[in-house]
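In the block that follows, a single chain appears as structure tokens, in the form predicted on its own.
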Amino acid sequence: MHTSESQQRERIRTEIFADADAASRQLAGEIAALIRERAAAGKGVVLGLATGSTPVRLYRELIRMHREEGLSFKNVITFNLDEYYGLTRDHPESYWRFMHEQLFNHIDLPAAQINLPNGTLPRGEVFGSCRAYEDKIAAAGGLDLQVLGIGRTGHIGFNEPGSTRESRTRLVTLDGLTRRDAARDFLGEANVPRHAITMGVGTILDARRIVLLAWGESKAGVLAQAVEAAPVDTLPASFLQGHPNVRFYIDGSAASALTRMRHPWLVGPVAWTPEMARRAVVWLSHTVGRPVLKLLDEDYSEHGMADLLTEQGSVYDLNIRIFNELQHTITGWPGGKPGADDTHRPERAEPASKRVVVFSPEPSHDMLGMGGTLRRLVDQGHQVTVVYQTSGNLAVPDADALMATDFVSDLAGCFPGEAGPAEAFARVVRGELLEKSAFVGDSAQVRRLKGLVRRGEARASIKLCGLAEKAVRFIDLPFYEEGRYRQFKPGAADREAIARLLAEVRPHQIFVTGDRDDPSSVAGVCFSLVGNACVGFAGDDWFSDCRVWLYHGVETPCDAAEIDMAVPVSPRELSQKTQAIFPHRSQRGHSAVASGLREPWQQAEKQNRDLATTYDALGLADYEAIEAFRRWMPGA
């Protein structure tokens, strides 16, 4: 299946694109060409379609081609992969509604040619309906092209681990991680359906062509397994290896765990740049279980790296150089140490007091990713501004909002006869919350209250970090307030808000996250807005004296070899960071990572301690914990 030496471990043809938009344009162009070719011959096209955030960019491009290039879908029949069981078609999270909002309502596809599994049938009728769905696909001539995404469990459609290669359309029970990943869409995990109807793996494999799309680093590990490891039923996407015409179209972040990207020296000759040499030596140290300074000639030769020694000198010189590079990333002065020689320090010494902007996509990202460093910056006299880019109201469970209305009512009860607008507002919101079903989207008033809940949590958290309230900005970007998960559309108002803030503060340092997240996620959108603003300021004098540092979320840990600044966190500072995360009560138990940890503070603590353990194993100082940063250059 591989087409080059570097792809020799890949069992599925995988193409890496500059970004999700480029990959989506490529596939949209191929779909358009197929539709036009068949239409010219008087024939139709049968498409298998996916839902979720991954194919949204594809659908937007197809809509654009319909509107601007005259692409007609009148000769197309569609079959969707799956549907939640128990949701009505008008439910905000039903895939029927999703597909109509994201694609069908905007093109000329006849309604009679749209097919989705029926998730509203009585249980006794589901089996027959699934058989009928299979028969309808066959009667249409089979799927010409099936579009897929991939879940963090390795599922395609809702074929969870344990699905067989021969499985057909059926009712399935959803994996716990899949349900937790959908929790925000459903305003809480308790509201996520436990079952879904999905095409089977066998149904998918019957398609004449398959294209799987994937964005973001959270998909990298499972994608690499699907592409490079032997097929197993614990990873349903790996069964795609047996298909004669399958392609994966992915972005660089999703590709980051492929051997040709992560360890290219294992699959062919490489250009031994300083960055590549560092990555290889760190990997070798981990692989053989020896500190960098104790690596031997035979370690290099036995692991396919003899040419590195040939190019870059003796093992002693190479080990010393890489060790020094790693050591120079460590600093207790994330804003630079005043009056010190900064030749080998990550940050410059001057100005001694820097203007620092920390962007947080939602309240809590800042504390989870860099709470210890944030406290250091404050304690060391820098002028820190924390910018919460969105209100985070979509992530607040109804129960937490009800608690807030109870508090306001109880407070008003302390002053009989003096009820004011606040109590009236709380009463109205409480009524809406009690009357709505668990699946109904929030009104503007409910979202406003939930935003206030997040603000209160953020203020309490930031105070524990030593920051004054005046150092905090809540800018409530419109793309978030006007949208919902999977359907964000940033616009000019969002871009202007970020640019205006940066032009006002003119920072010496910017800390931002989300560069490796799914570009459709809150963090991904927020990073793109900051990144675009930085590119726009690239020619300004103040920006030439500004450095941009990337921090990492709890689900995107940083490889030690790519760290540019490592800030040690002492046991006391780690405890303080944990305490500063606690006020974000509405987010507790809201996510899950591969470790299975549910609480955000546990995830952050583990990530920081694991990195310290890694540095210790490389032969560097033994710290309690470390927060990591990479330097980002606009346009690089």
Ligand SMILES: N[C@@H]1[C@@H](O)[C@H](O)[C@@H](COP(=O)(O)O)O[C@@H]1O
The other form holds:
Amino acid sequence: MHTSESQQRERIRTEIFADADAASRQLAGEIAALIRERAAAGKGVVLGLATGSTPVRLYRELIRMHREEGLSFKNVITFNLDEYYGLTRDHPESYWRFMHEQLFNHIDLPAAQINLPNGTLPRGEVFGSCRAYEDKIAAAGGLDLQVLGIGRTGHIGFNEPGSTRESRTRLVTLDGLTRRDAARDFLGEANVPRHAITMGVGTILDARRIVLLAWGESKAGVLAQAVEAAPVDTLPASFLQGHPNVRFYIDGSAASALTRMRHPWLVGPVAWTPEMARRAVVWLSHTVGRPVLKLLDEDYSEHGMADLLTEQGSVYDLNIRIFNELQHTITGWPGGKPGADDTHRPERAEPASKRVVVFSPEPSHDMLGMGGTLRRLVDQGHQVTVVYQTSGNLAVPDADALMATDFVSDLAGCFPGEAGPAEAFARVVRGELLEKSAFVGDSAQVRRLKGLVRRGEARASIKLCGLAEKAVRFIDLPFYEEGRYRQFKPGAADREAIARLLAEVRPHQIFVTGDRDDPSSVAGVCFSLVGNACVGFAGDDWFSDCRVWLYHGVETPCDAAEIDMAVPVSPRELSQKTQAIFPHRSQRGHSAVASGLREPWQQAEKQNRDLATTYDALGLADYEAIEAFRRWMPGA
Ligand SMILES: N[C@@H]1[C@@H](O)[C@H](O)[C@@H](COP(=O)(O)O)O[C@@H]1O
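What would the structure be for the form predicted in complex with the named molecule, given that what you showed me was the form predicted on its own?
Zooming out: every chain and molecule, the one shown earlier first.
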């Protein structure tokens, strides 16, 4: 398709890269070229920098270029976008500390040339300091290049919805969703500051060049609006549309809601592959509000799809073909139906009893994404192993850990004079937790105890699915145990643990999630470990008899056109699933797993019900709920 035609709805030039690494390398190369060019002319560069997980890959690449290619930052002055208000500079979550750990400590940028808003001043001095920050940017000659990420509210810097196009550096109140998104970094929403200092939208727009980076499906909706809808102050990133030199560098998942990706037939001619035809017909059915078998010639022609009809023959044939394809995704036998003709079934019939591995990035993802299917697999006689890839301890509130220590102490109190090492351990952890005045990172022992809390929850949950305890593996991958949110670095030990497990079980089916998540999130890292292991096994006999199924996280809607296997969930199974999510008590309420006011099980229930409603509207059977899966193949 001709690029400019397919991008006709885009008001910001957007480049889609193979992955976050490729996009980060591109921008790092451009920054390095600018620095070198200016240095050669005896001039400096003024960079505007961002925090969050998004630019971490960019910073790693700049550090690599400094170390291996002699890139010097001596002629660079930096201004950061924002800073939390009320955190000391050495607080683990201050942006000052983040920038030093992620970039400044590893390059030769002189300390005097580093600038961040000061979040430590008394309120009365903030206004003056914000003005001084603006003056300093101007005195440096203005920003040559501003790097941006984007928040799920559509914020840039901390310019939340409601920020005006003219806003300047100032103190702001953080949006509820932004605070929930930051809750994991701060080990609980209660610890997230309520205020921050941020450059204004106007300050950002004054930069001579702007590049916004974004990865993962969770940003797709907000990005599509920023790029394609009219600018509004409810979506501050949309104000970038007015800038003469702005580019978005994003990965395929973040781009997935752009018209050229989601509905390419609306913006130009497309190659009508079977997948594309299915997507278009599902969209058409939704758009005109008629089931697939009732779509008319005029529906197609009035919605820019006449060429599909020309290519595929009559509307009657096309409607039936797509209807059948959709119908064939539905199965109550997620592990295959023994003895049945499986020509049109999503899974093969043999072997009748399959070895199945379900990977769950943290305890609870398995149940939220595929609790109904998991139960069916067990009930239908498959040998299911659930693998919890990480302990999930970073997402356990202190209060839950304290309860656990109390329990151990109380239990020990039942045997006076016989206090053992477990009681001593609980006492130490309890002491640490009680001494925490503000947020501090947890020690290894606190994390260990929190991991055990989640193990207990996972066991309780999985039992409700009829799974034996020995079918559950907790592999506590080291990248997570040694890491912090937004800063995970998976390594050889993580890769080996996954490969070892797969080589031992040699499953016929693998269920995994996280393929469309931000690659630096827990689910994103966990998926890439499994995906890479599968690529490594691609030539092995056992793997050629193995199918990999992707299940869905609860925060993003399922697109019916992309489903390869739809497992109906009856009213009874849905309540059993909800019941099985319930034991994950540390994830309830204030946890970042919940978005909005919804509890995790409510989100899962809604997602499964919504999909059933969609299938019903397409003219398929009317189920209570549906869990959805896509098939994944290495290298596809
Ligand atoms: N103030 C920062 C933003 O500058 C950043 O863009 C956003 C997204 O974070 P992440 O990159 O981790 O998705 O987080 C914070 O709100």
